[in-house]
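What follows is a single chain, given as structure tokens, in the form predicted alone.
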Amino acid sequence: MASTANEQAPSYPTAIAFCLTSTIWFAAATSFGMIAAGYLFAPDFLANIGWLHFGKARPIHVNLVLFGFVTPGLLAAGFYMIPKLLRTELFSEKLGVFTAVLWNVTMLCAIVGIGAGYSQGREYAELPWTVDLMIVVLFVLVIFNILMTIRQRKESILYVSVWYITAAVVLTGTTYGIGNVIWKPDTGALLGIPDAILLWFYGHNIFGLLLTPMGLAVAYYVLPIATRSPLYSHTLSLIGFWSLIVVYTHIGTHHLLQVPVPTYLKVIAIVDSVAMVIPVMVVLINLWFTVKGKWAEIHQDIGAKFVFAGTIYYFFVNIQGSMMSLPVVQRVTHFNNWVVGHAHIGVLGFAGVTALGGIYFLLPRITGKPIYSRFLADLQYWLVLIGITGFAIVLTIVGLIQGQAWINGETIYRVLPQIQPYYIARASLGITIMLGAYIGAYNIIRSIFFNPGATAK
């Protein structure tokens, strides 16, 4: 299905461009994340630099992770996989490279816009209106390139990865414009409760209808090839796809159980959140049975190692998410660091680690050479996994401390001294992720541009 590193590699400029985009913004995103983490235990940290205070560093970090690192990384794999799976060439490599260039310009505009104070002030939807328009244009370009590639395909059967990628870009291109209220450039928001409902419809579906299907598309492609095993069940793959599309779409309102939204929306959100165990377990059973008994092959392929680790994070984040949607659990876990830890498991743990796996898997296939250094790739693997897992543990503990204290009537400011050591631990673990990002950037750039090949480790 894919060429080996020893063969003359075809030209994949779009995949290479998105690999570089993802790699560079991963380093930038973790740097802004470290700045934000510093404020949590040292409030005067960089206090005199207005465009770097917490209220700006945090949304820059979040949006760079979502749209600078994870999405381009998954798209890099997607632009490689789709032509392979359809036995054709990408409709337009020039359009793909142009899209990647425009993507980087958009991320720069996002940083400048938020840093200058032009923010819509809505969680996961902070970007200024002009940047929102640019992102919609980016998705339109990606959708056009992918749909035209499908149109000219020579393979009649659409493998499930094609289903996931196509659905992800089409649905996100639609929900992004709706969720960011781009028809109201003056405010970028509706009024009151309707805006909250719309925001969390969009905010949760950025993960559920973009990162999740793109990540699963990569897993469905990489793991069978790396282990030389046929997919366990094509039928299960389609059941997992359609159940995800049907169930996930409506769960965003579980962020608003303490808000006066219509009760039927809360009930739908809770029921569908619990029902998420269906698509999750269908997908994981299918993937894990595919690679059953092939642990040596997974360990041998660094891309597959990252992707398989991503499936483990996918299990934990979704089981945790279903549990968190229950009102009795939310009384303790909502509005505190538990939710932050949950988000890091999903976005960085599942989607981010899977994106890194996709990049490392396709690098030898698009360059015709082994990756520059297997040692550095393994080092990045452990730094990122230790950092993310530590994040999850530390932030879960902090969330439980905060939630139980507030239930018992404790004031917020009296809890802060108790959790400061955990914020220091959080920042320390963030350093490992940031180091992994910079090591990975060096390794990936060397693999593409300055790789002698024969001396690669």
Contents of the next structure:
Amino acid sequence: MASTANEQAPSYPTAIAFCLTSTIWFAAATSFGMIAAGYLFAPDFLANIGWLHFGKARPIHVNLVLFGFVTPGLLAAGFYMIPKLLRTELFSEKLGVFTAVLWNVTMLCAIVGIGAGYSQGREYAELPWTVDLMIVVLFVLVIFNILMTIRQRKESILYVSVWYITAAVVLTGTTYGIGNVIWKPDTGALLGIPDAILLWFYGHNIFGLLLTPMGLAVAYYVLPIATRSPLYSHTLSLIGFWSLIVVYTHIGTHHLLQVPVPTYLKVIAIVDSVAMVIPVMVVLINLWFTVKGKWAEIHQDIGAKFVFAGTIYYFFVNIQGSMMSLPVVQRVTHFNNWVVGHAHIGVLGFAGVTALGGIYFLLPRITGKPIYSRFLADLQYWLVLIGITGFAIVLTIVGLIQGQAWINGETIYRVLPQIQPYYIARASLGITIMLGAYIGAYNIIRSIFFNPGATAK
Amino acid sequence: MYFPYLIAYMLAGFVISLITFVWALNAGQFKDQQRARYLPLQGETGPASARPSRFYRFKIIILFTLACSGLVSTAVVIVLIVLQNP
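Structure of the form predicted in complex with its partner chain, please, following the form predicted alone?
Let's see the whole complex now, leading with the same chain.
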């Protein structure tokens, strides 16, 4: 095998297994997303297929994106970078591969469970109880493997990426069961408003304490290497890490400002949402100063290109999120498609694009060959970029139409015809993202299994 | 009654974070920060980079334009909303 790296380099089977997991579920998740988007402008679309109606396709799409595509994609990079940064090997590659296989089984169970009507009906927590248990087991396995790897490290200092990934899996593994009310298997929920409070503490932390820290871990690893520059400031990176842990953990109640929850919870949520500007700008200043003047190097590495684009979306989604937590803004932007656009910028634009960047960054380093086709990777980059940017613009417009109609007391059914053209545009943009997912799947699978090693353009 | 669950949820994160912070402080994780900046670069023998394409500058401009238009749109919308809802 031709190799540009060390001949004795480890093969990282766990990272490869998670790459494949993420790649395949990205294609599946966008397919379910397309089905859901179809219902929005053509309500009779596939109406006779019970397990595929909107109420099932939508939560399947959301959970596959969160737990099938983005999390495994970021974990793939994590299982590669943690041993490298700690100058050791992964504690157990066998355990890692087993975790990846079980991860795929869990995602299959999620589709079957929600498709069969066992959704628990709580946003980001729809998965049936048995699947909840499987996810807790998965996180326990990942935590064990990572903590044991840290324990056997030969590098005393933990680089900020190690901090972020470890915090993400430990905090999510700990809080997943509580947020999903796992001790009530029949409903997976408390009663009334307390359930909403608990759900949104958990729901927002899926982004804030799982996807965000893992995405930032990948950015902090990929960008210095791609630009061959040391990190601008490791001290600053740790300030960003700890301030994220302090601030981001209790902003979930900003989803409930129009709801009769205790005022102190609302105040905490609003203040900390605005305060998120601090950890966000600390991270971005650090990363952007690291790559300052190194645009050519970023452009040369397709992985770094994805990751850098992810940092731009990270900026937008967080500044937008801070502003959206203000009650006066929420009067227009909440309970409509503005929030859906915001969620897509965050989950796909930042975390998803960063996960793709991590995969493209590590593949040549693991296989010792360039990726199968740089052209296809560039094509996927632009398809996803155009898709998600268009998505954000269209959904923001729809959200404003719905928000103003709500304020003016307009009935919903009179607004629906006004927004139907935008839903068609949304579905069209979704096709570009789905196309990008399938092209990426082909490219990544060819890069791993059928790569002649000389086709990079 | 949501307090027990809420407190359990917040305590879980808080206690873990506090224990970890104290450990990091005692283990010297906040020392030698200059060397830590270089950790990703150690032993990095990544594949040779491809030459940048001739569309490099064009792509950067497009990306920058997209970014700026998104920022301006968001700012305009927020200002309008605030002005319309004093």
